[in-house]
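Only one chain is included here, represented as structure tokens and corresponding to the form predicted alone.
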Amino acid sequence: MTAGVAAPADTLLRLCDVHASYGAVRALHGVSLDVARGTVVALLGANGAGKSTTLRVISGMLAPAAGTVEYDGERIGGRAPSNLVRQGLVHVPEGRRIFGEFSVEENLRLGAFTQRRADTKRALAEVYEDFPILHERRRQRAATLSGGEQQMLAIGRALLAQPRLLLLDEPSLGLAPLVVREIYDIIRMISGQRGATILLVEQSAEMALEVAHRAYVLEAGRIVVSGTPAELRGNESVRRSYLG
């Protein structure tokens, strides 16, 4: 992709040769990427590579150093996160970060902050159609759930803020595979039922590129190869480092 080229009329969110620094410590350097609406988009790499650092660009969370983050067609660099909240782009972080001394029910309703009290009595009811174990446990503390629990709370959360593009950053991590399955089937849900646009950060690339119509591989900050899951898969070098 070139500055200033426009991005196509089904792009969602466009990152344009983007860097990101911690202090002295460059993090991203020069990083590129499409979301289409509608898609699910995979990044992937190892631990360091800069996917939690790209998120974090994304939402408003961290300043880029320089390049273009447009969302649905603006330049959205500076703005507060609360802000691209209501814009519709929400960002599940990597560790769940729920409110533990909080119930379920008020865990939700926090991710509501955006919205008028008709949308979100609908909405929970809708979180908690699709997530049964919720609606049980809702006057629960969250610190009594387990991992897997957690981190439906956590996505349930952040469905209450009715998203557009939905960022989620590491959903798998330290979840047992059969957790882990369950958590990539309500992923799907999330991208056929309701319509979201996602873009998924993966340690576990081959869970990822299940469900990626697209992905992308960071190493030490920089895109270094994208394509469809099967041209990853294809890709002998992606197989090696990162499919087993």
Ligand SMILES: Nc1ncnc2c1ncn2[C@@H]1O[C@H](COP(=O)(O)OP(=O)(O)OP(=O)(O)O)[C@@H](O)[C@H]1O
Contents of the next structure:
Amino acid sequence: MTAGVAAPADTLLRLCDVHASYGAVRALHGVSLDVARGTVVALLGANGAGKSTTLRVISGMLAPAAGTVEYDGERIGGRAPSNLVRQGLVHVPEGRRIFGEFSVEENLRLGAFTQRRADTKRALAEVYEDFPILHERRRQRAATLSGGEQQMLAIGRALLAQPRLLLLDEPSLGLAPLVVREIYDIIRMISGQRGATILLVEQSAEMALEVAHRAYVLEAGRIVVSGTPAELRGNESVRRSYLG
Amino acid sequence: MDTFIEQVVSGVMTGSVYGIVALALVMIFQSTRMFNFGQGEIATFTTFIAWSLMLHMPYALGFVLAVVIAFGIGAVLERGVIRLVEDKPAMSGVMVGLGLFIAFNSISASIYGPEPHHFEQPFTGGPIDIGGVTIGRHSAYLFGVAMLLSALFYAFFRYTSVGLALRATAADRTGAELMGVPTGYMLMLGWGLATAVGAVAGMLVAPMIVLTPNMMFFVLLFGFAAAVLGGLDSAPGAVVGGVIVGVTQNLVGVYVDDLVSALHVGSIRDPNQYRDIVAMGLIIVVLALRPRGLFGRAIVERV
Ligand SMILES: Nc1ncnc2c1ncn2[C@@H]1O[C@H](COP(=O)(O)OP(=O)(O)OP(=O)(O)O)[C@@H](O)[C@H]1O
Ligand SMILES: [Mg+2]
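I've shown you the form predicted alone. Could you give me the structure of the form predicted together with the ligand?
And the full complex, kicking off with our chain again.
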């Protein structure tokens, strides 16, 4: 994959040879990946592999040092996150970044900041339908929610921005297995019913490979393996490092 | 007893001014988590601008224009000056505030000179009598404006999406950016609004004392106390805090004199000097008991 080759029309996101660093610390050394419209793509890797950094570059939190990021046929490297949210590129970051002092409903209203008021009412009702627990707790301060509830709030809030591409950073982190199931049901629902494209970062590959159409494995800032979930399951070293 | 009620009422009126200044401080704190110590001097400068305008046009028009100009000054300051220290340690913010204080004090003094200027009162005529208590017209106007502004700001922060976005920007700028909030513009807006409110405070204070480059010095100090007392993130809290400071000052001013002579510790030349000490002391006591202020949001973290 080289920078000169135009992406096929069904490619929503394309990274070409992206390098990124935090000051003197280099985190990505030439990451290339494609995300096709309407698919779920998993990005796997161990601690410190550069998964979150990749998402940060895509959503504009971090400008790439080199390489190109193309979203919907447009180069977006260096654009502000708030600007990209308006284009439907929505990032649920590591640590969720819930506004703990705000009520649950205020968090959701913030998610709809870029949307028209009239659309928000209906969208909010839809999110409450999908996440009844959020409706129950809508007046509560978000910091008082449990970890699973906070993750639902983070995802629900992102849905209110009407994402076309949703970046999810370790949505299952720190959650009980039952709650992880619930979150993954929601991810399936978002991909299926809403037709959103999802780039999903996970450390535990098992669940991610269940929903993904395609997966990439990052190691020390480089993509080392890519393929369909079946292909990755068949790969001996991937099995050893990331599965059971 | 009559003195008591009258002192309370006049304290409420003076306190309203502190409340409006506190609102401006809360506004900036709400959007940038910073204190602007230059707020009072910027307010004085915009009041001078209003004074110049009112030489050529009616009060209401001059008032509105001055507020608009103040908004512009605040927004430009944020973009031009504040942004330089945005991600720097809190101390650089304090230094910039002090720098603004000195700069605007000097600008006012150099353009308008140190001599007192007379600032127009919009409502003249005798005091109003409410149930035996007399209230000056200007005081009533002041109080009305303070109430109106705090209600407006409360509703703005609480019910509008822009108000919510401003609060989000202050709480977690990156997080707000990820919600699609253009946080750079929000900071400009916050500073613009705060400077506009400061201008209102200046135009209300000026007729009570006289318009000089230093007129806001103590008003800002007590406004600051009011903001801290009210809880920093609450618009109604700011005004209530202002009223508490105003009333305390007045009562202490009247009764400390009696108290000191009753204790036979000597005579007081100027009770006003004591009232400020006692008023500030009371605030420190309140804060020791309730660090988040009277109306700040309590922390009930889930453990
Ligand atoms: N803010 C930062 N400042 C300096 N270095 C950073 C920063 N964030 C990440 N890094 C470094 O960049 C590299 C990649 O980090 P990144 O957060 O992308 O990893 P990750 O794959 O998301 O890991 P994890 O699974 O632990 O979240 C690591 O070596 C990390 O130490
Ligand atoms: Mg990470």
